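Coming up is one lone chain in structure tokens, specifically the form predicted on its own.
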Amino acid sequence: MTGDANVLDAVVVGAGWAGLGVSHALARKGLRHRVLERGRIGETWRTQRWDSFKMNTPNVQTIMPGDRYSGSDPFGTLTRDQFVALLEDFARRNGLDVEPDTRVIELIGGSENGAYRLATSRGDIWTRNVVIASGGLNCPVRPAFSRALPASLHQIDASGYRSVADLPLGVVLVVGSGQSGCQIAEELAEGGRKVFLATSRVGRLPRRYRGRDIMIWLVESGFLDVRREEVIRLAGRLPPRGLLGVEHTISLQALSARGVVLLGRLAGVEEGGALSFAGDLDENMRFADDASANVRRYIDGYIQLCGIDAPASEPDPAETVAARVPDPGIGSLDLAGAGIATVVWCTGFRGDFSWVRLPGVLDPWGQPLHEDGVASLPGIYFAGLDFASTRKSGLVLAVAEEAPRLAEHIFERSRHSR
């Protein structure tokens, strides 16, 4: 580093919706910054989403800062490729300085001028502030016992699934009944595959309720503005996102009616190689049902409190259909005997922050430590993390609120350090 002129005000790592949103806010503050992207704009969306993937927020909410939806389908949803095109268009229209194919190898504290050094595949960059927007949900997590399964078994993660046709012939076991697991299980069943689904304790949302898309109600009512601390207090931890079907409600009972064989939680591998499942299927179904009922009651209360003229609720086919649950329940499953050729792991994601070599920024599991996206180490920030500040955090519609707040923080810090 040769002097202050070569030190940027900020560097944003990652050119997804969060990174681009922060870049937009930094530019509006007149801050000198660059956006570093390991691949292309929206790389994770390009490479870790299946072919038929669609956003689960309506178009009217899938917008970037400063934009307003003006199309003809406000309550439709964008495909994977349409969303990537939206990000590219946003960066182009706003003249954002995105440097593709620039991988960050290491982030360390610099001894000169209190700046940070980013070692990248294109050389070193010095900056006073770093916004880490590389994603907190892009590294799939599998249980350790997955390594004990036969080598002949085709194993992929939700991020590696593309289509029914890409899988080997045979039965498919989907592990995890959250957002990805249930959508993939539904697509596989519609594609003619026999599917086993190992369920988990995940809430569920109706797609529509009382005349509106559920996301419209959740934003308008303030449900998504509940603070992170309150979410943890209510659930005892940060819960997984509730299951929300793209164009219709998805429930475990509706999946079973389509022919998906429901199982309890995958507990492990038995001595002979068979898979064992917990006896919690009924509990998992009931948990999802209760979560949906709680959300509907919340919206009913909001409608009544505000005197909104909304139509009465109507039965949702996905919630009224009778489940076809194995009786007795399946506690053990022989892979070969069941004809299972593929396991799709939908067991969660974490972020890869191994390149961050700074004290006090990551927890013992290598995940961010922060408050509202601000780390304890001055000049280090996180953007786009799930539940970072509120229930809304981690959704595209949150960036319009969170990016300006981070930019203001960086602006004030930069102003005082000059």
Ligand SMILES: Cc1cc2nc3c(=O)[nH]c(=O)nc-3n(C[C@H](O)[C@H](O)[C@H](O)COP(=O)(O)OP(=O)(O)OC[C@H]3O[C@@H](n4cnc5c(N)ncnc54)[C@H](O)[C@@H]3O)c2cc1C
Second form
Amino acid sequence: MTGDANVLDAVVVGAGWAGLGVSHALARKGLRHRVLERGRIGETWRTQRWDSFKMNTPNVQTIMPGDRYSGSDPFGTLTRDQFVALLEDFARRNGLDVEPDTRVIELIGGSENGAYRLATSRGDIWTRNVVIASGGLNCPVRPAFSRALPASLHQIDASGYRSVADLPLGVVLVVGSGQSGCQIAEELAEGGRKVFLATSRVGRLPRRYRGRDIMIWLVESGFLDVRREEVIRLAGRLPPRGLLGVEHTISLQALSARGVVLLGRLAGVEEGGALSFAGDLDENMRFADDASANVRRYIDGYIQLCGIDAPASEPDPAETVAARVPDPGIGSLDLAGAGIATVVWCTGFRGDFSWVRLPGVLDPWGQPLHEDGVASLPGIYFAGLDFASTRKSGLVLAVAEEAPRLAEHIFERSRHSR
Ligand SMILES: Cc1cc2nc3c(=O)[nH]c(=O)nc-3n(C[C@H](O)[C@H](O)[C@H](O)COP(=O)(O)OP(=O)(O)OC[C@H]3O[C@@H](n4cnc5c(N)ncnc54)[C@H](O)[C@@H]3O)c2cc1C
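For comparison with the form predicted on its own, produce the structure of the form predicted in complex with this ligand.
The complete assembly is shown below, putting the previous chain first.
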């Protein structure tokens, strides 16, 4: 066991926007801490986003704590590399103590003086508080039946997709019609590929509405401040993020008008190897349409309530174009017969917290248990998790609010333990 002098006030695991935001807040509280990163700053953005990837939060909202947007394109969006540069610049400007290439292998507790031990690829570190900012959306998830597909088929996850040119020639099946699935399907269609898209039950947002970028309305109207519990009550579960195109609205209808063949949810692999699809394509399209209509109604209500002089809603082509769907619907697909050479799994992400070996901190599926980022075990915190507190949690624009709250909790705890 180490002397108290070697016990830090806090260690932050992960140098994404969440970890850097918390480090900034801890520094402002004068707390002695380090940020441990298994790769480099912004590693997930460097290694898990495709080449043409752009953020879908506007520049004016893609800012780190203490910063203000001062550029000439407030409603434009950053590329993958520009966002990485923004994170690096933030860490440098604020003198954040980030240790790259330092993987945390194990986090355990139970020492006499209550300190936690982090076993890392560069030795052990002791600390009173740990902020787990290792990412809740950086491990792609595939359905188990993906293993039944032929070895000859090229299978990648959204996190492994880079560009059309990187894929073997042939038809592409994209599975999942969330953010990544629809953006990748659109890029593939624009790149001249024949694309099948297995849809899922995901809401949609128009990119612009009544004269403004939708994200500006969602922040200003308080739509994103709705608490996690209320989101679950309304949706019956934590919903996937609504589909939001980068510079224009993306809809299933608009993708089908570009030649993407829409299918229902991919249900499994049949005896002979063919893929089977649920008959829920119409339902999935209606669900997305209803979600978009709900958001527009919410904003109309806000505009009326506040007497804002906003222009009338203009027709959005992606929301008005007629869908071109296979008739009859496609219930089963023979991969070879359809010429499918690649499957891109856009079936969600989760986080890997397997190195956290502490009681009562993870649920039976290995995912975080917390209240607004505070775990039940004293001194353990989570940062950056999707829907952690409100609809905004998990987006860059939440860090300026949520990081100081965690730092304050750690500061109070440290004050009482001294
Ligand atoms: C495809 C996609 C697009 C998105 N687009 C946007 C967007 O446009 N705007 C927006 O606001 N949000 C967006 N998000 C949501 C969110 O911003 C991202 O999920 C973001 O990566 C979360 O930041 P983070 O810091 O919590 O996690 P991460 O960025 O994943 O950072 C975690 C860091 O921890 C490190 N790490 C992990 N395990 C260990 C370990 N054991 N030891 C040491 N280091 C470790 C990782 O290397 C990584 O650098 C998107 C999410 C996805 C999946």
